[in-house]
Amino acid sequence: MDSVAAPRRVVVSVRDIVKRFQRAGGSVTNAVDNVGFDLLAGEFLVLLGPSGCGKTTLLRTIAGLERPDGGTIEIDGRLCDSSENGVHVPTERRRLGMIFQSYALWPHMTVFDNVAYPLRSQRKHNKRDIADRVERVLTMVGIPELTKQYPGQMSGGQQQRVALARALVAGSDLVLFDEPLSNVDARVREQLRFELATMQRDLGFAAVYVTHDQSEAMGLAHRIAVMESGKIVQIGSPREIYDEAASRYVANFVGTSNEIRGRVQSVEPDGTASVTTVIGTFVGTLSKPDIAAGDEVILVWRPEDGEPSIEEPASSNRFRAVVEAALFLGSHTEYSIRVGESRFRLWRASRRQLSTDAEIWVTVDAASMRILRP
């Protein structure tokens, strides 16, 4: 008899959360607007969006640092917030860790004292228990030898590990991250991103991570929740968010996109449609099933999905273009191409560069052309 894997435990359950703030002048805005999701054990969820979209407010609400005006939050099956029932569990009783932009390490404390701080503040652990827990968690994150060092003596990666150890030492398997890599340069950020992904995989804690950096989100997340104006507008795996953007906003915020406005001529049963534009007629994939013939739409495709050729291709999903500029960036070359008054981006990994002013054909597969509402 085949065994069936048990469903993973829900670590955080957020339901219809609303958080309002009053602006100068008396108007009220919903910083978080009816948001809901479940976070599973061992899952890394990234809240992604521009400044002011509500992602940090949502994180602070889960942490208990903000009290919601509507909805419920459960952590490990325990009700922590309910505006209807007047429930609000304070942060220190939510059994979670939190890592901030600066890591918030005490500069005058050793690594041992920084990590031990949450245990000492609980006033229920003896010295031996604290020493054992700190030693164990520092070994878990790979820095047992740094016990007596101070934050100023360590690299950014080591400081990140100390902050993570402090977040995990009290036994929590939930860690909240508030843009922890935003204050480091690009090269260090890339290395810290790999280290964090490795530690999360090895240690298995659940995480909610806030960032406005799409590359960071794509590299770290099991799922990404894209936010706009206090709402989650799409949630899914990095590949789903990138390849199957549900809206123009998501397509433009996550990655680089080309757009062509047009009108739907016909819709096929397989979920594709024919769209007429100023540069030709193309077949694309519908983002929503209710898009119908006659609707105004936007065709969206990624720069790496265009296939250039000098000879006219057999595919009908093609157009003629002129290469205006080329930027060689090592791993790939980025081109600016023009079709009449329209300009698009084209990225190619090939070392053979297209000549500036060259006339080329560009083919885009129907599966790579998303048909979105304007």
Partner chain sequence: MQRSKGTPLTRVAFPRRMVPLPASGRLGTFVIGRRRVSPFTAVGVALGVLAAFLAVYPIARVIVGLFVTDGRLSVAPLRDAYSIPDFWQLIGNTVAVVVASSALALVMGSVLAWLNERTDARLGIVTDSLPMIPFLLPPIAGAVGWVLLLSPRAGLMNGVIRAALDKVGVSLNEGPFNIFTWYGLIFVYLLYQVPYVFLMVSAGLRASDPSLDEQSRVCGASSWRTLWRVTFPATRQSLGAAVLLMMWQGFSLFSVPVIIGTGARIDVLSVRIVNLLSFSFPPRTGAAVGLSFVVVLFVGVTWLLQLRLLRSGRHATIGGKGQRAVRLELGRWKWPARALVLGYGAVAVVLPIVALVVVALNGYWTTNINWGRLSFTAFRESVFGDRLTLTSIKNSVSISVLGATIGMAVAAMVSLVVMRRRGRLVQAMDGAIKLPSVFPHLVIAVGFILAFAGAPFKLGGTTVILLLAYISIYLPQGSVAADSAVAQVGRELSEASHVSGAGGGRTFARVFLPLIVPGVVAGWAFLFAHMAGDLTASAVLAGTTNMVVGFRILQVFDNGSYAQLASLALVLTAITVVVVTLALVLAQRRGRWRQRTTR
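Okay, that's the form predicted alone, but what's the structure of the form predicted in complex with the partner chain?
Chain alone follows, minus partners and molecules.
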């Protein structure tokens, strides 16, 4: 996470937001269930979670497109939603930018008219001013030549850029993104992701970005909020989320992980514990302080944190395994290894291949071995 210097302004403050929907059958779901966070000026927050966990609903609630059933939302210090007091500021008065998953470009307007729309809605800019600003923002997003085109005549990537220009043109402090990159192909997606990150750091707007793609989240976020069925289960920097996953759900959703079941033998005062498993005893880092000796736990470690060696290593956190298969993936090789009944994955960047059927030792650092509740 970029170092957060001194106190920064809070742009959005979300408190205890609840949003319920009535299903067609009549049952009620909590699409957003008691969510709260603060978003600082210039901060890039990614909402990450599987399909249907309520990301879009939360984003739409912040935008004012849905009215929450409970909680409060403040934007720029102004109370925008408070179900208790019946406050609901309509979307058009919230002064924010938003990019929809479908881009929602108006097909009957040219690129220029689409992008000029937020400025014209403000009714405080003259013609020249509007033309200048639109041109500037279109140049910034890299499509200065497309002003007279209609959205239907453009590629998905270009439409994406127009939507971005429209969200940025009014200079809002807050821009909301709903899976904006899910409709373009992989190569364009990477390019756009990079540009978007640069632009956000340059312009300094605060962003809430919805995605279910964890690599996108990692690449863009200052902070990631992982959601599960309407709740935020963990919020923190990408590194924290990846290295210090607070639960199995987060560990599995963000990145790939190996799991070993076991029982805690003893807990040390420095936050580590030793755990007995079917493949030996390991020392790992506790994810929660309340885990005690005798608890059933799961040891979780990342495939890249396993260190293979042919000779028996000196360290204690190790086990012996057989290489079952090797899968060359370009940047690294993925090995499938087996210990008794358990199978793990191992990633190595090294060009030197471990041969299949080889017997190896694998060492995992105590710091990389997370002890989680099952």
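Remember, it's a predicted structure, so these values are computed and weren't measured experimentally. If you superpose the two forms and keep the largest set of C-alpha atoms that fall within 1.5 Å, you have the rigid core. Positions refer to the first chain, counted from 1.
- With both rigid parts superposed separately on C-alpha atoms, the smaller turns by 19° against the larger between these two forms.
- The two forms line up on their rigid core, and residue 169 then has its Cα shifted by 2.3 Å between these two forms.
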